[in-house]
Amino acid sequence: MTRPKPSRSPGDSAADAPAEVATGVPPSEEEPSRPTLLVVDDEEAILEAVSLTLASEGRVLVARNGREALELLETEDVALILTDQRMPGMNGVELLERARQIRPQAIGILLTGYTDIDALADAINRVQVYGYVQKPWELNDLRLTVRRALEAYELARENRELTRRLEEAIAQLRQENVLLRREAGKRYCFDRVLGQAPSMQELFDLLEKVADTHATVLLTGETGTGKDLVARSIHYQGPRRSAPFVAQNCGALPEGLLESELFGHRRGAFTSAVEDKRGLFEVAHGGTIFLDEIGETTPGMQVRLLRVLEGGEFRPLGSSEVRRVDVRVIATTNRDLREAVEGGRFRRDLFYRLNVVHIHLPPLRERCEDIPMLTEHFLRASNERLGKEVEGITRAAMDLLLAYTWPGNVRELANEIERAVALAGSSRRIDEAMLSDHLRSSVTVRAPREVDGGEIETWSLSLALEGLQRRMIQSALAAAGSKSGAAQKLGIPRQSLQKMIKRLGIE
């Protein structure tokens, strides 16, 4: 409990400095978490009441008049401030106004023995006080008073405090976005799309130009081909890569589910339905949204895509509001769309709107000579992610992954050489036995040579493919008559066909 200094005489020269406060326990005892109540009255028994009866509520501060009170809120973190309205000098309602420059959080209830309600409504505006207390009060009624201004303060107090938390938590994921998009962009760089083949030197230069601009993109080839990290690349190295990038596979889903998850929907739109929902193209807004496997799309589904291709537009399922994006859209497919087109399975519209820039992605058994160069990255990425310290791979390994046809494309073989890694134990090299049993029994090469001017024999898999490359190599010098002629027949730099020519001893 808080007590006033005893009162002094009007002519003694300290009468008007501040009451000095008196604690019923000692400092070093008292609990930090109780909230501190200033009372200002210029009557000494009202100051001794109020004290007495708020003891229970908190740290309780006296004040005789409004400079005492400002003195005190200078040096004390009050929480409420209860004044008499009618007081000398400053009455309660312009002793609020300045205490709300100094502690702008506290909570202010009016003392007041007046029933003029216009002065309080007035007072209850301009300072936005908390209520008042007429006198003579109940104990109960006043105590209630605070206690429920306390809470309020209290609740106040916490709330500011989360506010502050999640301010700092967005400001944090803000900053953490930035820096995961930057990573995206080193991630999906078109560095991290390899091939030497010439189909790839012509697939990064069509990827280079298309990437700057604002176009629709359709990226078909077979199923493994790497169209996903091609259409990832397409966005980080444009100029929406600050924007989002969303991707949705269009066969994963029955048409219902898709276009919600594409289009949205509203509460009650369906069954499940029980809140909104934003769909990708609203999510990706400023983006790019990745449509895989577009080709799997049914006919109404092709209606509504047509729709937002052609102008941006959409409703969610159960609304009748139409809503505007601006995405680029990148598909892909490994379905052959015209041929889709011409048999009535694919909307013609819909394949032109797609059909901006076609980008069409060779299949591993077309580009051979990047086998190695892909078996490499991801001998290197294998044993970074499995902990292993595998050094290379054996020859007649290689010669395997040459002669096998990857009907899985760039996946397959990444599979595979993590595998192969996965059970390479303590061997530094990869060995054909390490290699799947598929891929083993699917590599049948039989090649003849005359053994003393007679039959056959089977040739051990290495030299049978050298005796093929021999012979094509052969064959396209004498067709070209010279090895650049001869490299542009066989769809390789004319640099590794001298290599090839010095290895195996061709005149």
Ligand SMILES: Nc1ncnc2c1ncn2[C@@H]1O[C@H](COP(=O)(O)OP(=O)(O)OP(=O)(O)O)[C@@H](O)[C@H]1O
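As the structure is a prediction and not an experimental result, all values here were calculated from the model. By rigid core we mean the largest C-alpha set that fits within 1.5 Å across both forms. Residue numbers count along the first chain shown, from 1. Compared with the form predicted together with the ligand:
In the core-superposed comparison between the two forms, the C-alpha atom of residue 223 has shifted by less than 2 angstroms. The Cα shift for residue 401 between the two forms, taken after rigid core superposition, is smaller than 2 angstroms.
In this overlay on the rigid core, residue 107 has a C-alpha that sits 2 Å or more away from its partner position between the two forms.
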Given for the second form:
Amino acid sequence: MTRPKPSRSPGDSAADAPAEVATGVPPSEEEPSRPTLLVVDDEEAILEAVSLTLASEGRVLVARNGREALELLETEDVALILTDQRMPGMNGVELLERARQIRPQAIGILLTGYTDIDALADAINRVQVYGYVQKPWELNDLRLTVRRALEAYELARENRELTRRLEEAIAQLRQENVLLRREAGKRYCFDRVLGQAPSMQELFDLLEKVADTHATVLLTGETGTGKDLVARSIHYQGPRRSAPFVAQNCGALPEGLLESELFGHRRGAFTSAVEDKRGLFEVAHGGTIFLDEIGETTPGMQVRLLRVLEGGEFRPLGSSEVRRVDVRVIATTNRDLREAVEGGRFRRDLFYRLNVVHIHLPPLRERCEDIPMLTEHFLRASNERLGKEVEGITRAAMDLLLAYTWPGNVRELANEIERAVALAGSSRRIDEAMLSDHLRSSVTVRAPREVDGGEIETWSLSLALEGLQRRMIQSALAAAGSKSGAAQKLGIPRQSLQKMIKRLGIE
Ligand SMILES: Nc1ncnc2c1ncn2[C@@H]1O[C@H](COP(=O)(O)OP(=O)(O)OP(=O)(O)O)[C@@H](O)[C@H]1O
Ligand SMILES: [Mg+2]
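Show the same protein again, this time as the form predicted together with the ligand rather than the form predicted alone.
Once more the chain from above appears, this time first in line as the rest of the complex follows.
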């Protein structure tokens, strides 16, 4: 058996010996889980005896004095330091005190020949050593003390590890919480305007701010993008909500009639004016007037509108009396008004008056991620209107909806769904065949679009649940070999299973 040797003791005959004691214990690389123990004593015989005793408890390193021990501590991950108290140069308590700077987690045990327990106890308190072993010791006692100390070390290590993991988990939860809050902060609607695309989030933020004011708003966007809906939402979410909202399509009437509609007339102002009539500006007093398709107005009409917008003043047809109203104006146009201004077809001053707040509604093809939620919304509405119970839409049909370019935007989608629901008969789900020929033929050449990075499946909860039901029923049937067995497995009555099998079209 090899004698334990102190390590790194220059001038010593054993100076070249490895720090590790070859006591028949394999080196640490092979057993990384074994704790490393450092035994420090100036007496060779004691080093040897202690090393042999503790070989069963871990990998034992030895040092003949405090200096050597500190050097070893610099490089070795020592779990326990067992040191003689009385050594030349540095005593045991001093060593443990300094060892604490290098390996704060290491457990210290003092070997002492002194009977002066009080003085030692004081020292022990100072460095908070785990304990002491009095010389001469019983080998078994020594081993037991070390074993307990190592258990304490292991517990403390586990405790630290758990604390670290807990802290990590807390940090992660915090992070997730932030993300969730951000997600929860995502809005799916402003009043009845639905959407989850980033452009719609921006729109909702803007609508929120604008609704609170009395500012004139110009809404632009392709047909069916929701200009009408948004105008109403601005009014009903704003301070004028309890006053009237009146709408007039400026493109639908010839100039004279439009003028009479908006500003009213006196009896006899023209042939058919058999009595006085209040104009919409007066009706809307305190509220909002919605001027749809304002780009279609004639130059004469534009002048009158400018006057109301500038000072709230107008004169009914056939009247010399000027009326004054407080009306918020929300206008829309499908046309490029700026271009109309450049082309001399629309008054620049009126354009600026209208364009105080400009809100553009993006076309549906630029926010495909809204198609699933809008589909669900219109499905519910159509079911209600038509007294149907269509529950969802097949994946293939949804792919078609996602691939189509929707020139009629949300209105076209609403109509498509209503039509499909009407055609669904007793089917529970809209499939491709129920979509219009026009839609199907337009998208055959297009690749399906992806929603939110390919998460098509997440669009419909009911569809996802159906998929789950189908898979569970199929595997229960396969496992049980009979319907009653499968029903039992699934914990539902046989008749319910029978119904579900029929509804889900399971073979
Ligand atoms: N974001 C949306 N969320 C829910 N429904 C919407 C949305 N956008 C539009 N709709 C619905 O689509 C239909 C068409 O919208 P709306 O009449 O407001 O469009 P528009 O822009 O005024 O069209 P047009 O230029 O042809 O007058 C309406 O039934 C409306 O409720
Ligand atoms: Mg409209």
